[in-house]
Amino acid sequence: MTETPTLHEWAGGMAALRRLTTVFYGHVLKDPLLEPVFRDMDPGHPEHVAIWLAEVFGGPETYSHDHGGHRHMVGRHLGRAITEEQRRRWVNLLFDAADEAGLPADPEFRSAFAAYVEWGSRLAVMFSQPGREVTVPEPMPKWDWGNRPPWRPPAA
């Protein structure tokens, strides 16, 4: 492989992201702190989040084309009044789900994954507070390796 793969490719593509969101939301619905937030979740929500993550991590732009892009995602958080405690639980459950779903465990991928999850979850808290509105178009985030391409063992 001569080109650096996208985070989407490195993660294992849509199949891996679907495993991640299926595992994750299964745990969320059993968690006493998060279950009330997600109690009435649409059954298709895990799939929508997998499609979202795929696009953010450099995969197909399906979420933008079929689901309204970042502005729509921001709008889904309006008025939910997510607390910092809920955000931290959400982040920790997602990291645990990444292990359980078999996402790559290399430090470079997990660092990029963690950076996005921290950034995105903090935006969700911010936009969920009472009185917030989406007043400007929100660009779709595109996450990459940053300064750390994936580590590869030396050629044999």
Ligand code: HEM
The other form holds:
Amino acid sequence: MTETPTLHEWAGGMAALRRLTTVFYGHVLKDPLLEPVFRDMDPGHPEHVAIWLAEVFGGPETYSHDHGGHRHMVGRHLGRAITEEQRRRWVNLLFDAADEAGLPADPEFRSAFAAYVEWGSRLAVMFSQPGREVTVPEPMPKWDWGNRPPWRPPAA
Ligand code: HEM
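Form predicted together with the named molecule, following the form predicted alone:
Below is the whole assembly, all chains and molecules, this chain first.
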């Protein structure tokens, strides 16, 4: 691996992201604060979120092609009035799930992952508030390593 890998590759690809969302939504459905929000979710939801994350992290652009892109994703949060307490629980459970699903635990990957999750979850809360609509085209977010590329031993 000579070029800098994408976050998607570093994470372990779709298999790893599927493990992540499967573990995560298992916990969400047992959580008293989040279960009411997700009890009627589409059975395909964990898979859709894995496909979403793959694209954001530089993997295949399947969410844009087959699932309606960012506009659709934002639309699924409209009117849900997500609270800060629910957002924070969602984030905490996702980070727990990342450990359980065996995502890479190196500081560089986890800080990039956390940055996206923090940004995305705050956006989900904003769009979920009463009266919010999707008025402008929402480009698909793409996340990378920021100013900390993955650490690899220097070439000898
Ligand atoms: C980085 C943060 C987040 C990401 C990446 C994300 C991703 C997504 C995606 C991709 C969808 C649409 C799935 C589809 O195509 O069917 C969706 C729907 C949804 N999201 Fe989020 N979300 C985030 C934060 C949150 C938070 C914080 C909450 C609530 C605490 C939430 C609640 C929901 C609900 C209830 C749905 C609809 C589920 C269904 O009925 O299928 N999301 N989310």
